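We begin with a single chain expressed as structure tokens, specifically the form predicted on its own.
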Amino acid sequence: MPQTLNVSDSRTVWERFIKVLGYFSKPRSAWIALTLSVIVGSALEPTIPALMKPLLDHGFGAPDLNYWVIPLAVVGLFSLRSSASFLADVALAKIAQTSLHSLRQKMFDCISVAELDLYRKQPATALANTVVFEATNGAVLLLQSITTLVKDSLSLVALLGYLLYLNWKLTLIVLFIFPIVAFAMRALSKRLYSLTKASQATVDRLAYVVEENVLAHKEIRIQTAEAQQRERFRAVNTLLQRLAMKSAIAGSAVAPITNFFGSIALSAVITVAIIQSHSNSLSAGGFVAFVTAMLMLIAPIKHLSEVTSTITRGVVAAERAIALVETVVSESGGTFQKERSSGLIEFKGVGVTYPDATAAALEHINLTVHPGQFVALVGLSGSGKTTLANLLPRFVDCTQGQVLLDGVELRDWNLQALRQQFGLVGQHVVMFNDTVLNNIALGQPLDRERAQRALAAANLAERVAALPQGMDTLLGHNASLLSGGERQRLAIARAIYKDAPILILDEATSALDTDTDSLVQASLRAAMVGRTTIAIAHRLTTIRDADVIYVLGHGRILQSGSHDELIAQGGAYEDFIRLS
């Protein structure tokens, strides 16, 4: 089950809205253009009913009536309003895209340096959904809301001013709509917020189901679990549909309330206007102008009442994006830097206990790896081998003791400088949808000759040469053009290319067949020369020649020595060899 970023507190939707707007404050020139265009467009709202009043009061047949003034005025006013609207749309797009570009970049920057605990708590789909969809959706909805708020609020003020100018008594009747609409908006905003948050979490769940089914498609097919997984998807999909319908109902409720009380106000205005016309206190032109302006008033009131739904959805989406920027903790390191480590590694009383774990993953680990030494870590599954190796590049931090590289505690090293000291070949190979060359030289300067030597060392040069564009061939999703063993060898080529002083092999040959394994073992032996190497392996071919083999069990070192020494001792190593 994916976990969502917690952004809940006691603030109202409007308070959240004001805070979120701080991330959409640039560019200022676009904001100025948007403000001016909205002011101009809103100020022109009362001009249409204002033009009707003299026509009706003085008659179309008045001898001094200029027949060209009215059509020219209408065309001019509508052209000016259209130009203002166009400028507002362009300015809004500029603000949205500029702010969105900046926010997306900030989110990705945060993810790239976040503490690794984030990746254990957040599935890939949730993070991708936040960076790509939620940020975009939030930006669009919020900026649309701003335009609606400013434009329709100013239109409301302009039309109310004109109504007061025409007939303040009738205007008082119109004003009774506002507290009713405000009450309805306030009552529905809290429900909309909770429903939108629930929908957001359900979308994450739905995406997570899809992610698991894509990653485990072979297991699902071999277990004939397709129907079970379809039902799992259907259950979450149905829940999302229900939440969406509840949100739609809540968001649509304000409009009919506004229309109902607006019709009451209009009926009252017409009734009072008829009474006033009998006393000659209201002309026909004044009455038509007032009713026209009042009918025009309903549109901005309706828009302002509906904007609550848009603001709520936008705030919920934007808050999740902003939470990545504001709450995700970056990895921390020290200031010590060294271009190339000697390869001296020391574990002193090291213990590791994962959050919420009932037992320690490592306990009382004391060992020293000397420069240029080949050390193998062996043990049954769950013995702590990978945790021990993950301490070195600080993928995991120890909860007890110290790990030192060249006599300096790992936390005192600059993280970039520390990780530059390690080459890693893991059991789960990940390749990018990029060229062979870019996959090999990941993070390092591009050098085709160096890449060719790395491919040759990994016994992959001929296979790459046979690809359509050689090293410039796009490999597809996770190097789908290559077999599992070829992907493993490409990962070995990447480690060789990096030329780091310390090499970590975590089941580096696990995906290779026997023939290829022997070839790659020879390549790895050459790559180990002059380097400190730590290998986690089950294959005897990998560990037999290690200078020191450490046998781990239940997070402790049970035995240590060379292969021959451990065979002579018997015990845990002998059991391991027998079971491997």
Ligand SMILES: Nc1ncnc2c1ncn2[C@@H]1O[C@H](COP(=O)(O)OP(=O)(O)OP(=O)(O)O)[C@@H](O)[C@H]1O
Contents of the next structure:
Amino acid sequence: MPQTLNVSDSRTVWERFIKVLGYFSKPRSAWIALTLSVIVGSALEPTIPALMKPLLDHGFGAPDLNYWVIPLAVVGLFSLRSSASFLADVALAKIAQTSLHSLRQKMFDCISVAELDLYRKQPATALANTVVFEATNGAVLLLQSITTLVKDSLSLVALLGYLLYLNWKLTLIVLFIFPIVAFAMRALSKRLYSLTKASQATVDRLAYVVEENVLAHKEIRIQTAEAQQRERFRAVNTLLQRLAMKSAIAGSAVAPITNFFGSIALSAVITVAIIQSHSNSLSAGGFVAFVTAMLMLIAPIKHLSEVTSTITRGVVAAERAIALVETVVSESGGTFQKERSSGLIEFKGVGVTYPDATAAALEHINLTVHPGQFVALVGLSGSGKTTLANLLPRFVDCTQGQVLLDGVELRDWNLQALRQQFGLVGQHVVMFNDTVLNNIALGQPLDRERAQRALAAANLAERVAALPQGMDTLLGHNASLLSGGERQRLAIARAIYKDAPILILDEATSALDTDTDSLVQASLRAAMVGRTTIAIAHRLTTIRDADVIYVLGHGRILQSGSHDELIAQGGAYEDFIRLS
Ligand SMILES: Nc1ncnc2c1ncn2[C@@H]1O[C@H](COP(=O)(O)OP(=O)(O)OP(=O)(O)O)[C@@H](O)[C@H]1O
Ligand SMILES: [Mg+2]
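Could you present the same protein in the form predicted together with the named molecule, rather than the form predicted on its own shown above?
Complete assembly follows, chain above in first position.
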């Protein structure tokens, strides 16, 4: 799960809110428009009760009053207030959308260069949830609360100012309600913070169950595990419902508390007003204006107390998005660049121990692959072949020794320049839900002719020509339109198209039918022409042609040599050939 900015720290929601707002500070012009319109809107708030006061004080018969101004002023004031409120809403949307756009982009940029560890720690659904849902949710909630916060606190100040001006003694009675509301809000926000975090984690779990069920739909049907999976979903779903109810109850608790103390304040005001009216120190108009303004206070106080829950939810959501930007570590490479390496690869005393692993996956690996050579790696499952191949594009870093390409340690290579040197056909073929052409040319400049040649070399030209739109046919999720063997040949076509100096093949163990197999073999041979090749091989047909074969066992090189040499030696290789 994502690390939220120091979850264990004791900062209040308010402090977190200030920190998170840093990400919503642009554009300045929208902030200025927002501030101005909110100030204007709130300053106009006490004008309504102020307008009523002379009417009530003097009645409609007072000679020195121009009554006709009042209806006009009401229309004017309301139009001004509505315009200010419109401007504030637009400015707020501008701030929200601008910040959100840049935050989303930053998050995706981070994901695209993150250390590969990120993908092991966070499931795809959790990352998607952060980028797509949490960020938007956070922005919307936070900015909603900013309007309330600014608008209502300004209205509050303006109304309170007017109240003080009217009658400071009565106002003091109203003021006692504030510390009580503040106390309730503080207690509530703590509880809501932890509840919201728990809900977030539960939403991730729920999405993860859906993801697994979609990806593994065939496995689930064949195992008839539907009921079990539905139960698994139900458990998480119920937990989410409980958490949401707890949040709702906590979130709704402040309003009744505020209202209760508000009613006490009101009755106290009325009592004091009655006493004051006996001593003639309070006019009828003064009292009505006071009570109107006081009743108008209820709305901002109510909004401000309710905003706590919105802010808390917003902070939790936005913090998760920001944590992705701030805490995810980028991959780091060196500066060495070379357009096209010669293909000289050296492993010097290389060892790999995965984090938390008890045994090393590779130990004391010393081997040299000369430019243009075809090297095969064989060994039982778990002997470290994929790990060894993964060292080259730095999907894994060695924990001991050095790996060099063209005499330069891999860590000193610029990462992109390094990865440009390899074509990779992996154990599991992965295709995009895109056209054949875009899948082949992935990351490289588009060239239809070149794609056609790559398809032909991979023995796939005919099959692609038979597709409805040829090379422009959409392949569906992970190229579901193609057969297993065709998908593999498409991966080979991709490697041929890239035309990298070094080819890494991690052969699938699954035996394809011999017909397809020979097609795959032929296309592999086409891909290997003129390239240094490192092939993890299970098939004798592949291994036999290799210049040097390394036999791996428990992370070490047990034997090396050509097929004939190794057969003559006997031992591990002979066992391997017999078993495969
Ligand atoms: N990410 C990882 N974290 C921890 N251990 C790992 C990781 N990847 C592989 N291993 C372990 O390292 C050892 C070597 O794995 P590797 O994938 O290199 O084997 P392999 O020779 O490619 O096997 P296969 O023929 O089955 O593909 C295994 O014991 C495996 O369990
Ligand atoms: Mg493997």
